[in-house]
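Here you get one chain, nothing else, as structure tokens; it is the form predicted alone.
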Amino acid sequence: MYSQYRVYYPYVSPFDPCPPQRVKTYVVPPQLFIHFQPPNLPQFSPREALFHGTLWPELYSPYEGRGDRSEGRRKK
């Protein structure tokens, strides 16, 4: 099974007054990595599957948020 998560390098300028990020991080689909339906695909159970949003466990890509974006935020 292929990765998910694919890793870049940007061009980091050195003109640039914000501090670089050097590396960056991306979530590839894992519906691009099945290109058609095989027979007896295991399926989770109808309770899994509503908490994971699929049926299909080779489809399922779990959310990892980041942790930095919610301290911009206002609290209520």
Contents of the next structure:
Amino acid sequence: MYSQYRVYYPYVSPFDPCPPQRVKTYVVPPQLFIHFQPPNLPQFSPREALFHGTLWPELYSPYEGRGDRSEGRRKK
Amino acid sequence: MNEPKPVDERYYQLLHQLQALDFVLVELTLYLDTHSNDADALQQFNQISEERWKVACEFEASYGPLLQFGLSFSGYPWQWNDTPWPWQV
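Mind pulling up the form predicted together with its partner chain next to the form predicted alone we just looked at?
Shown next: the complete complex, the earlier chain at its head.
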């Protein structure tokens, strides 16, 4: 499974008022890569679907929160 | 009036099961909107909605109506304004 995050590096100017954020991330969920959902995809059980937020594992897009992704965001 | 007793574990189990089934029905509804000739999904949708109907009836038989305005039956006396209210569950 490929990672669902991509990074980009904003321009940092010497006159930036705030501490620079060198790395920023954005989410690329699976539905961007599926043109039209094929039928009969494997499914979660009802309970799992409720917890994952989708019925099909292939469309699952987790949110891991901010802390672990980019060092630019966390205040040391 | 005696102090209302808290509901038992089965109440939450049934509600949780109902919630899971409802979510699956929502997903299947959205899927079927764009895949109207997918027979398997339609068959699954009908089967799960029937299953949901059973769970709802089982819940309402012991804990009172889930919906109002005729969408659910109520026992005697009128159970609609009994505790727990939705935010107390």
